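Single chain ahead, by itself, as structure tokens, in the form predicted alone.
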Amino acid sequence: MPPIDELTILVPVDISVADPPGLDIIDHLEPLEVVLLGYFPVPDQAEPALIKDEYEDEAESRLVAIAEGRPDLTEVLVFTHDREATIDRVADQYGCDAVLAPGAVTDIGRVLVPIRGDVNLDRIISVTARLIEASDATVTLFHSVSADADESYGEFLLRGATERLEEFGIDEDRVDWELSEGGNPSQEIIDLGNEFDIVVLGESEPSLVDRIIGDVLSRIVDDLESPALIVRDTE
């Protein structure tokens, strides 16, 4: 898979809260294309149209405040019963390559890319290459060997991913890799990820076909303090 020419990232934000999370990371993603999704959760027993009538002006004001000074953002406001389904739909509608879970960061200098297998790997590496091309960041590829897995397979994955990044023109001095035998990949990703400025994760679990952010990724993303970029598997 060649490098992605125009990387488009979806940034979902709960616009129902008075103080949405800081989104300074958006400024560090330029010149990437950013679709800002302001979603307003609607309780199951409520009609979205009624909630929209009551809160639309307030929600639009918050969305505009986030987008202020960022004229290249595409803004989308949705009142929804189902956050995950809305993220999936808008990501499809705007052809987004990845979904960003925001977090506190002042710069993108170090990028962690956990490699869990070969599913969606080409796209993860392609998105990573495009991301670090737009910055001076270095990237660490990481694989944790499960208790019943072959360590040599993890090394094979990491060496292959390193070579692919170099084929995309990323200097070898900006890429390293780490192989762990800790046996608890999810917890290791969380622990290590909090030492980095952003974590690139793949939508690679079979159960995630219908959801970009499923149970496994949700647990990791929720426990990460760093922003997480979830690369979509669109094949």
Second form
Amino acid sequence: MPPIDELTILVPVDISVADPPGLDIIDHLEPLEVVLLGYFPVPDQAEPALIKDEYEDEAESRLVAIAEGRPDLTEVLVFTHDREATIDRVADQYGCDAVLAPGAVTDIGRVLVPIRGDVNLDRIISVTARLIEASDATVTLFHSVSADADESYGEFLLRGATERLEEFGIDEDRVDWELSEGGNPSQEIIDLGNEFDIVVLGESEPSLVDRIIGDVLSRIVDDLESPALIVRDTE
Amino acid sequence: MSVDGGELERTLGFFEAMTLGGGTMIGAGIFILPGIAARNAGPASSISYAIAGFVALLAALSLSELATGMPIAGGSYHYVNRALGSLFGSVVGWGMWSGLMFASAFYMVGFGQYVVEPVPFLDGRGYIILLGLTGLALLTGVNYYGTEESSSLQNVMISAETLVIIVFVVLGVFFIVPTNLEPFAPSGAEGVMATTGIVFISFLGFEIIATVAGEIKNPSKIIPLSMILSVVLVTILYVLVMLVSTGVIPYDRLGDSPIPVADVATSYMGPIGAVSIVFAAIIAAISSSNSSVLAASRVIYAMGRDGVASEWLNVSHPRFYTPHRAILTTSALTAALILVGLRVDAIVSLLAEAASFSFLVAYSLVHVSLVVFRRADPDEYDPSFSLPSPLYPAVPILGVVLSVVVVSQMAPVIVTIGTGIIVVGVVWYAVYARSRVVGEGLLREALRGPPTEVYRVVVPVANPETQHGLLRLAAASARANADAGEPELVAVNVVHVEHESPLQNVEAERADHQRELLENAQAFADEMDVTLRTRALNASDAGAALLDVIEEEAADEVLLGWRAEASQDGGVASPTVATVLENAPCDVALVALRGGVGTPVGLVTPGRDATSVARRVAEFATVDGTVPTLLAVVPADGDEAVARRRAADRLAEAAAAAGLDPDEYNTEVVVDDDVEAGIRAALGEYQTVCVSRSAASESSDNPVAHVVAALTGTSKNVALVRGSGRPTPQSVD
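Mind pulling up the form predicted in complex with the partner chain next to the form predicted alone we just looked at?
Okay, now the whole complex, with that chain kicking things off.
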């Protein structure tokens, strides 16, 4: 797969709160394309139009305040019953490659890229390459071997991914990898991730159970204190 | 990107719409009412369900078209208010609100029955009412604090509930005792119709699909499909439930049970049957009641928006963003209705019937509204799904007739209550709403029939000094085409902004200037007694924005003001003007106005714009009531007589193509080997000159271009005309 021409990142922000946290990451994402999505969550009980009538001006000025001094943003404001659906829709509409879950960060110096398997791997690698190519950030590729799986497969994945990053022009000194046998990938990613500046995760289609009880990815993202960049699976 | 600020998300697909519609419909009605229905109509009460389902289907069909036509919150209330005006809007709004409260109270009393009855040591109406109130209080609390993205859990519950009913029906069919179904209709056709009025409440809910039309993806397909399919499937299910119920337990015995479906299930599935039915009934009651509370707050929101109800109700909670006042008010009134059950025996059927009454009235007015919308055909009504003939007008007519028939068979007390609510609506309109509402209904337009065609001239305005002249000319042009349509002008002003973001605030000063300019245009149009609409735009590319408006308005002509600073090649000064002039899909005239129009002359040159030149010159002549001249200047090229005849033919051809009668114009043919000098000489006496845009710019050493360039320095009015390229209609006479 060829590298992504122009990496576009969607940054969703809950615009109903007065002071959305952790947005200085946007400044670290330049010169990438950034779509700033201000979503206003509307409870099932309210007509979205009612909330729009009441809060549109306020929401707009908040969004403008965030966008101020960041000239290359595309701003979108949406009143929605369903945050996830809105993020998906807007990401599709603006051709976003990844969605950012904000978190406290001062610099994108160390990037953690957990790899689960083949799924979406090409995109994860090319997004990572694009993300750091203009900086001197380092990447740690990570794979946790599940209890009943073959360890050599994990090593194979990580070596392959490292090579791909080098093919994209990332110096080999900047890439290392870590293989864990802890057997609890989610928790390991959270623990390890908090030591990094940003975690790049691959999106996966949630199963029916995931839909009902909440999927693994969103639990990881919720528990991470570092920002997470979720690479969309557009295939 | 949308220009009007925030967007609203469309999140509902087909599956979601079906679960929403079906889930709201399949509710307490089918678990509680079979007993009452059986007592009133015997086994034939299944026919009551079928009729009620058919009435609902008719309403669903009309609502589908209306919902795709104007997907705005409020559902039935909104369509009636818009079509029939706020008197009927008030009646339907109040009717729907109170109907939803009756329904909600009905569900909660049913909920109480299903909880209290199976428990041996709980007994008596007091407990039922107490449980109903408790359930309502819980629902109110949940809705006050607000819920988000709870749809997956809801879907699981509704699927489970539906599954229980399907198992009940599928197994139950084997336990039907044929003799139980005889006599089939002990109370005759009247009993069947009267029961229809009670069980109609079981179908409430399909409308929610129309109510949330603005949130549905691909609305033109999904709205009608999910509405029709959910009503049809639910009707089939209800009819089967009723047949099984009366087939398994004799109808007179069934009629005594407050939890009929559970009793039926017990008889062939034992305690497991009873437990699952009780479980399903409780879920159904809660989900239906919940939907009613939500629907009620949406109706109130829509009423507030239109000035029919107080905006006070519409303020959302500062932290939970729920319409908490609307929710609390609805719940308080619903609680009062539940409390009535302490005193009134037949509370369940009364509440059901009263709710049915309200909605039957609302839906018959919805049918009428559909007819009104079709006939008045307002601009904002553009349904992506239209009832095909003969469904239109059959559906609305049949819908009204059937609703009236069902209502006429209702108990006198219900008709009294229902009429009372209608009276409240009327009084409310008279004392509160009448002075507040903005906008009239469409009844008058509907009676007049579909509007005549409009002949629309778009006039971009920017300069308060010159806009009167332009508007006068535009008005004359539009009026000259009165036989093609009602004359209408659209004045457009574009404020230039750097970034075309919806969040960009235009500086107040420029916005004020724009408003003043357009208000001034409006006032001038009123003075001239011509219809004018104004469009205010902010855009980074004024030309593209103007083209969008021209396209949207389906303009017949565009009239652009011009400072007449043509360069030598006839190119026009501003890029905005050039964009419109080159790309507008209709006739365009670029006019430099310097004085009165007087007698205009059209220089007819060979080429595609000849017809347009003839049309414009004839239109401009009407300003001062003069007779225009069509002018051709040709070189002799040897035989002067032949040249003269050919030129005269060309003029006659252009005039005929423009639809001009021979007495509506003069012709002048000049033969001169020096065409430029010939034109200059011929133009002398005329105050206004129309020239083809293409002739003026073909090449820089073209005599017409020279003349136009020279004219820019004079006091004459100059119009560069470009045809649309579309074939011009031939004159009939």
